[in-house]
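A single chain, nothing else alongside it, follows as structure tokens in the form predicted on its own.
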Amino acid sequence: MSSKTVVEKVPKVISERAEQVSVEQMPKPVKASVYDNVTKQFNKAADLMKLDRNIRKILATTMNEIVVHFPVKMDDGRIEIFTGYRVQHNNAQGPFKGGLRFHPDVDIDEVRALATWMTWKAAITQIPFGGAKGGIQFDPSEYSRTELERITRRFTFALGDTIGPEYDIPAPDVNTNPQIMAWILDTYISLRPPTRRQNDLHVVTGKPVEAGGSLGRDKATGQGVVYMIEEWAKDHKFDLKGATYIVQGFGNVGSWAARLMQLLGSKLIAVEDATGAIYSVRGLDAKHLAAHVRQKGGVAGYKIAEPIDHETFMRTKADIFIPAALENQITVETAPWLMVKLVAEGANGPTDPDGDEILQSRGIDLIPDILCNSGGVIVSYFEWLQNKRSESWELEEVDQKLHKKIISAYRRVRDTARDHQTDWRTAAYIVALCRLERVYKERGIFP
């Protein structure tokens, strides 16, 4: 789209509502605890698979969570203390992997959800790992780009032997990405003994392609939520072509998914981000967006749409609703707002158990996170066995595999929500219980 298009006015109804939208004055819902969540739905779903009794003792609990204090000298001399931590909920089918993110809300509740998380994104989607997720409690944005590189390297550092390249795989999150990846990457191999670092690269995913990543692995989780959307449109016989889509987020997840649905026809008409909210009539282009955010560092400014506000936003009539921003944001006020046909979670756990029971009430299709946003893990696992087997994969072959697994996937929990008469998120978690209870009856419990 190009620059000197006319902006689109918002229909009357949304401009009479509309503003710009700052920071400060985006409503800021009370931080609900994401892992009371988290514990709802694992109960939900064992309760209905009568899941072993022993089993669901294990996994409903972590086997590890670090928390790690550690100073870091800024750039004018003083020292700052950060906390960091890394959660490690299960490895019963292989080495702990997750990402790690930057974010002032970072604590151990919210960390404990998000590795039990990709537990079940492992199992549903049947990649030989288990499930861990860490990070850092700060704002990125108030640091330099050489106090950032201090704070990974430290933390790498604090961190210790607690990740491994056949232990615990971290891979990129919020406000995390190659080149923070790559920073831990030269930290965790320089303090290997020189034979050992060679054999060593995989330690992280989600590299710079030039540091052993993989390509394909920026766009893979976007990718991973657009192919489960066409999947859906499928089995609906709904033409994507001319649909139209908002995204709550425009990030790595949110921008990638919004540039690949306009690939495929569809309409991008609002977007809303930590700096606001915007809206066009005429559709808005994803990469031009894109390309303002990375420069702006967010939509808030877009002279090519109309600002709105959060609730506008919220309540714009679409049929595709894509969140790829943070937890809790379709809950018991705002679910009512929605007026799409679909619900694809890129984030995770954007709907709390109350927004659930409104979606499934009032008839709008959901595609849960632990499914919808599982090709940022698949693609981890290709980029880890290429750095094991010293390959290189082109995109079309990375692409392809991705498809082939999460579509798997895909059909796995929408027989199961079939079968179980139940909705798609309970169904998603009875498949990764049942992997998982198999995995443990098989091996046994040491001693």
Ligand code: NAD
The other form holds:
Amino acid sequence: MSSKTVVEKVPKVISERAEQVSVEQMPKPVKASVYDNVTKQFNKAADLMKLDRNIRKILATTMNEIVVHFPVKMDDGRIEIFTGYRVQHNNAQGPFKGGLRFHPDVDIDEVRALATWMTWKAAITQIPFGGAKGGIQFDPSEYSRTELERITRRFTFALGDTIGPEYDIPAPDVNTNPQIMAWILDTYISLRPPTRRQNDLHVVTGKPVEAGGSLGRDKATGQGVVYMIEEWAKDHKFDLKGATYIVQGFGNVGSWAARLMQLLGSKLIAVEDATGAIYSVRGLDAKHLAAHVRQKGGVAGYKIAEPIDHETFMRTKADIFIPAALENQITVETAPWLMVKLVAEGANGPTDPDGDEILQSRGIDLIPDILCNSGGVIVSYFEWLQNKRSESWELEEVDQKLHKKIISAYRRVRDTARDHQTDWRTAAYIVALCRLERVYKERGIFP
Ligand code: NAD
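Let's compare: the form predicted on its own is above, so bring in the form predicted in complex with this ligand.
Below: every chain and molecule of the assembly, starting with the one above.
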């Protein structure tokens, strides 16, 4: 699809299950616009670097916005209608690339923001991808495994040729994982002519290793976050051995970052996820906690820690905070609570523009999402390359290449912040926008 569908109001999915529960029918509080945050961040950087005004118009707009409503048969024979999205922000640097999120809060505003951030990430890390993101607006925990498989496969079918190995390549995000990627792959290639099937394995990344995934992709985002923290520590002559850290979100990104920080000798003292928050002054064993989360579905009920509330979690005194859950967590209300030296953004968009200003005024360092969590898309690129070349790399090779790429991106952002006398988020945008400006100037605009 190359034309843009403008979507202003997207109807919520109304399931028969939801209709039976009266509390779900109550109007939800209005969600802050995440795309407004992207626009503010973009304008600040574009003004400072004096981005060409024509290229500014192009980058301020998404290219394609696909919304699909599709039916799925439930285990008891009922049909439910789901709403799925794929937003393709820009492909000037290469095929569209970005994750798929399964969450009740997924809407066009959120997906637009996430797609745009993907373009900046690829530009900062200098990988030949554009930016996209997608998802389905529903809570996967309310569905059986077989329903989840049918929802995933039917969504893939509904997207049709709007995704493709050389055009738009999805990956995991919140509530999606290697299994979901394997179902997408299988559905996509089953619809191709038999002679094409083995050539199209790179239609998704983040696959299980046996299905063509890369070693090291599972931990890649968390690993990237930890490489960023190590580099920051080196710059600040800060010893990570014995340093304390807290983590919000204990899924793929949060739990890997937590486990890898522990290997450096740092001490995890508080964790929050969708089920609650916990604290231990003596330190939590991240590996043991990850096993508990796998078994019980969340950190709540972890016996070797004290349960705490959200505000107490955010006020925990520690050296480093790794937000690795959802957007808009560090805001005008919560930024004053933080008692840390560094925020390393594993999540996309955890800090809103007001939160940013407060952190800066309080002298708290921040490694911005579009740099800090780019390890995922970097190793997705490695997986895509391995599939195209029918290769499989050793874990050491993946880690080494990831380290090299993400550290050079870190240095570009750090040096830009110094040269422009600006904050790191704006610097990261400037690095991305300079590269995209060059691409457009060299290629020109058709016709
Ligand atoms: P995940 O589904 O594996 O984990 C999400 C975690 O967030 C879970 O622990 C969940 O309980 C927690 N959470 C949800 N709502 C919460 C709330 N209201 N308060 C506290 N915790 C809450 O997802 P993930 O893949 O780890 O992604 C986490 C973040 O990292 C997202 O912002 C995602 O876009 C970003 N990210 C992920 C990748 C990746 O490779 N998976 C790459 C780059 C960025």
